[in-house]
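First, one chain by itself in structure tokens, the form predicted on its own.
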Amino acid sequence: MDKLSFVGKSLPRKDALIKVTGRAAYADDREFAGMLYAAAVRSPRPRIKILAISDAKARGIPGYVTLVTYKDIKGVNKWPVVMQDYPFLPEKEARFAGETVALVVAQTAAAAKAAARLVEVKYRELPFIEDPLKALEKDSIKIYGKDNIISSFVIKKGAVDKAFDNAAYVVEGEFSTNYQVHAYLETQGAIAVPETDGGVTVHSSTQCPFYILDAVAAALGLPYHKVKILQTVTGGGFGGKEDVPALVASHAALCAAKTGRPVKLIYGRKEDFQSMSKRHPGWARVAYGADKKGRLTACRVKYVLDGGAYATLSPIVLWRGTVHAAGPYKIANVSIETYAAATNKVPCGAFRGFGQPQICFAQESLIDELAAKIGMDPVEFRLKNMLAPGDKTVTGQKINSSCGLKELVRTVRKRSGWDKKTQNSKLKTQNSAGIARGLGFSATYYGVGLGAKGRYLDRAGALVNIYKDSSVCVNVGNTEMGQGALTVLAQIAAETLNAPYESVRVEEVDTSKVPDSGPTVASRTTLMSGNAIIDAAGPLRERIFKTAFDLLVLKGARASGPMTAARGVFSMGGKSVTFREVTAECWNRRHKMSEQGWYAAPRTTFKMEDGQGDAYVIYSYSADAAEVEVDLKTGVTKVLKIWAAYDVGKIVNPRLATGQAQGGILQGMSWALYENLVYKNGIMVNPNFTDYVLATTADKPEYDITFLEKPYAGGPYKAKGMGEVPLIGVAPAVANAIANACGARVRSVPLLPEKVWKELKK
């Protein structure tokens, strides 16, 4: 790898230059002949029956066109994603407040708006569930099927009772995690417009193309290849532009359909925010158990998230975190049982970390209350347990050579000074003004991919076209939406092909030109486009170099010297050419020059039955300290500076990879500290970016970022996957950390002043 000429640098982003002189097309500024605008009716309340909807008094707004409901749905009703348990527009009933009963077209935004305000719907309220624990209680009343569990997993190894009862210390402790909002900067929008041959063509903000032309297709009835779907500069997604912009386009494809004229439907911050998904609450009770040596002998978890009115993907969420739900430890004895809850609260999805940093926050905070009691340093009980390869998962899965798990928690512990700053328990600085110091420390690990839940969708396709003037264009199914996916991906395609990284561009997802490549997530755009760029790749690069070596033995060159090939020229014996020169020939030659490639992964081997197999192919690996200062008086805390290590395989782009880790950990530290999404009376009460607090810039701590790279051999140039590992561990750590200044045990996130203060007043 150390000859590669592209991968492994720092190199400028493809789109870098479009969005900083702002020249970036959103789906908002995407303008259309002849095209109206769509604004979404909603649910006033959290359960309701309805009666009847009206129209009469929005038909008196100027620029008035139409009223579009269910009856208007030429398709199915049901939104094809996971269980096909949400309406594109709810017939008799509505589950929760802000979802969309109908939607009003008009020729001005502003219009539609104003009529939306204006349709009556008449209505009669349901009684309504807001807790999922009470959700599952015996005598609740049924929202959702006979039981309101939308989805359960089990994980069972050994003898778990038996464990316990042996223990020579055991911890036991129940924790809970509040929503987290995506708060992407372009909130959710769609352009529906139709086609002279009856089809539609949708321009999204998305980072799931082709959940989009599921939906459209099913509420149109049309069949997928009179639908297209094109994904416009998308202004972040984090996961929550995973599932739902399939409704939102969706519902914009209805109101085009209706109307025969392109409908734009943009999304306001408020509703965006009442009606879009969230990370999901989630609670969970977690027990340990060890023995006289200090090793973990047992895991009990109890894991339940907070899955909304609908189930859209809380079962794949679920799923992750039930995996993940003891740690990144050697357990022999393990008994995991996990629920989705339904209630009458907006549904909950993706989110990066999908599912983990609920359950991580618990098993993390826990790991060091059991270090604690045994008396050893958290850091060192850690390592004692901790995965390497050779060593099994609790779902039995043998971990391979591409695991630096250790060597990230030693690198962490070096830098961050852990051993001295810890003597005696604590760093003991507290000063006059009563501010006091701590140091906390998590360590994680991610399954990278889909998974075994998941695996028939991890999939992806490329197509790479060479064009005669040697310029290289390149699509895939996965999305750019901020991580730097059109820029890596072209990295790939360089080294593949030995073209120069300017000349190659990575375009947005087109549905038309590249099968159904599964979604943008799970840190698995790198693994699986640039595998299928690289299958594409293939066949150009062996035409593409043996026309390069004839070209360079009519120059002269010796051929029975090697032939090397680097930063786009290729050479032998003193000669060269250029990829341009080799290129036009190849063209000459009637070479075809371009390709689709394909890649699947591996086959896993978990069983839902018991938990026990393969869960994913591979895994990724973090570790963090924190280090932060608590006011004793008020309970305010603040990040001071956060060490992280990652091992995410090769780095293809250092600098990007930098970015990632910054945002995620920044990302993890606003949702340990200030993210407080409040429901009362199944209403959301701050739906808004005045009183839902976000970590900005002027809260960032200082970063201390090192990557160890652990070759992954199934992976493109050894890469894996890095997008979610930087949040994930990052709350534990800080409310490890709190509890290392004060004392101050914490058990809910987010970790608010007022319940800093509660525990250093026990």
Second form
Amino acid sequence: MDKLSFVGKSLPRKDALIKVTGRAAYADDREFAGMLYAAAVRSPRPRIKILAISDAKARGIPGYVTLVTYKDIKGVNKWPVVMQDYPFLPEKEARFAGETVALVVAQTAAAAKAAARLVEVKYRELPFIEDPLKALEKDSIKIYGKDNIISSFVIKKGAVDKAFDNAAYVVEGEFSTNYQVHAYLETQGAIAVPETDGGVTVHSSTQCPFYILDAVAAALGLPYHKVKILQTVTGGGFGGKEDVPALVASHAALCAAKTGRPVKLIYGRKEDFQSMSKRHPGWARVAYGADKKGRLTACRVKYVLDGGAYATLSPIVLWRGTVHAAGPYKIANVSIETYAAATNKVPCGAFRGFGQPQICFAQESLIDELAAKIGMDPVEFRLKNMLAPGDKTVTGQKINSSCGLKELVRTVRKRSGWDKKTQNSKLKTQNSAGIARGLGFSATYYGVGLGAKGRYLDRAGALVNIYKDSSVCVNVGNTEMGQGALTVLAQIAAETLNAPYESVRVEEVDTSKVPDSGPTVASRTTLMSGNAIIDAAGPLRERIFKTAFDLLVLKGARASGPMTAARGVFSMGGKSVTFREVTAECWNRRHKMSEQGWYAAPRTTFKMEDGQGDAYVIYSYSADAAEVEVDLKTGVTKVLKIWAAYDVGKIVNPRLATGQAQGGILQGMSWALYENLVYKNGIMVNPNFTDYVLATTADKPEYDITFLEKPYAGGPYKAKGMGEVPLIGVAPAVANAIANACGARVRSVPLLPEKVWKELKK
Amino acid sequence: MHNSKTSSFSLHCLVNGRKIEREIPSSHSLIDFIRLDLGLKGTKEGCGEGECGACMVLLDGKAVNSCLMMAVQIEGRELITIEGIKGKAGGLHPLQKTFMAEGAVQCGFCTPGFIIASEALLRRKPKATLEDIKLELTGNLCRCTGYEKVLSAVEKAIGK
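Since the structure above is the form predicted on its own, I would like to see how the form predicted together with its partner chain looks, so please show that one next.
Shown next: the complete complex, the earlier chain at its head.
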């Protein structure tokens, strides 16, 4: 490949200037003439039969406009997401505390909120389920289908019982993890603007504008060409703005349709906690078996996710967790069975890592326990068993050459000073103040993109326009939510066209400009939209390069030597022309300077019946080491430093990639140590930042980040996917470090001081 | 001045260097005044209860959470919002430049609050240490960056 001009460089973020000056317009920052405001009326109890909804008292609020219930739905009262079990507004039964049962519309946001509080919902309480494991018991009450099971998967390979019988070493453990709240700083919000032709334009904070298109068209009973979704600058997503913004936007659209006016619906933080998606609480029983030489021979997993009251994305989250449940190891005999159980709590969905962090915490903790039982160094044990090119995963998928896992592990071992620091056993560095220091390790892999379970959505489009002044406008179907998509995709477009980076602009998504490109999730945007841009830019590149060659010849360059193209300039035989001159000539020649591109992920072979086959097209990899200090008197853990190494293919923008890594690590550490959402009797107890604690600047560890770029031939400039892998392995590395520091093996996240303390007292 | 009949208040203050005299509902919080009455949308509401720092503004040079104050409390005082943060010769403020250069901006929703909080610190303590910065910014939540680049951005702005 030629030397790259723009890809691989830490070029400035496209959206940084508007963000540091406060000019970036998020959903709540947009105003429309005649705009009204909506607020949600929410179910107060975990499960209710709705008897009546009355706005008699709400009408007394000055500025009150109207009440919107399921009766106002002109389309189908079924949110079209995966299982289609979630009504836009409930008709008879509300299934979790905080569920929207109706909406009110008023002249101001304050009036709408005041009116919502005065709407009376008459109801009868119904028996409810809070515990997902109880939901799966035979004699439990049934709140979802015949058995409370939203979804279930298996992976079956080899002869597991026999392998465990023959194993020299067996370990087994039960692990659990709590919710994680996305805590994007911008709460959910949308504005729906009615159009004169009966259509609607929706402005929304979202990762997935095409999910909103599906939902709004269904709720309003409109053809897709009368519904337009425009993504607003989005203040964080992390999966929390994958599916649920479609619900918020549909509610705004229903209010706009009823009133004929633009309607803004912006969530307060409390209702965002109570009703929007979360990382599923997870429960797992995991067992590993190894032979005398320390080779993994068997793995058995039962993994349960608490899905909440509706399916939303649980089936897909569970599937990803299932595929990755045994860890990044070669194991011949595997039995994995997984369930998403329904409860009368907030529906859980996508969160960075998507069903992997929960089970990774379990299996990577247990790998350390197994290594200890065998008497092996846990890093050495991992190296002995982990996947390398040519090996097969537990689903029988052959790992290709883009796998640097072993190098990652060796890199982190070396950089963290693992061998020296872990030579002595536990309590080695306990100081006089009763502080023990320890180091813990983990290794993970991550299937990039949607994989076999989401294959019908795994495609993306792009539209590239080159204007007469040579500026370039790129439309894609995947979104910027803070991760840097606008920047990275502009680098890919600039590289392919040899256009100056400054001249390329990537737009926020407009669903009327590009075809449905699936969701912006699964670390798939660089890969999918990047490839679509390259596809669109291909024919343009051909015209531009041909024209540049002609111009250089006209300028007197001898055509014998090769033409070079770099940094927006074309050169040959001592002459050069700029991208601007070349595109002007292209327009003179009446060349087509606009192209659409498309990319569809290659097919996968995975079979749901036995869980065998290729699950994902390509994997990213990570290794983490965490160094902690544990206060032996209180059980309080402080993470001092995290060393991490990643193989995510080619790094398009190193500064942005480092930012993704640091952010993912801290989010993982915050979940591992602090974040603890509490339910009591079906009601969320701490829906706020006072009582739900997030890591702050004071908690930030030191970061040591290394990228090993194993090229992926199918990726744009050989990139894979970056977004999620940094979070996944953090919790088990921290848990293993605590165990290494003081012998306390805590099998439940968050690793709260009281849990560590209790283990220390054993 | 408070007018009990209409429950409105005639507020006088200095906003981003300009004298403002405005009749506002007395029920308006400071962030309502900034966003709804003045239409300055750079100040963000992240939690509404003073925990996240996204709504921070400078009041008489000190950083405050504008969601926790009533608008009437700033009568006769000087307010600076993110729109009023500028370099000495106009143009970008050093903090804005270093936030961009260091990669301290991701989703950007917390960014105005971080810049305001950092500016308040640097006004009070022009030679702030990394520990000072860490402590000062504990009242500002960021869910994207892991804080590393935010801290280095503030460090690099010192003395500029």
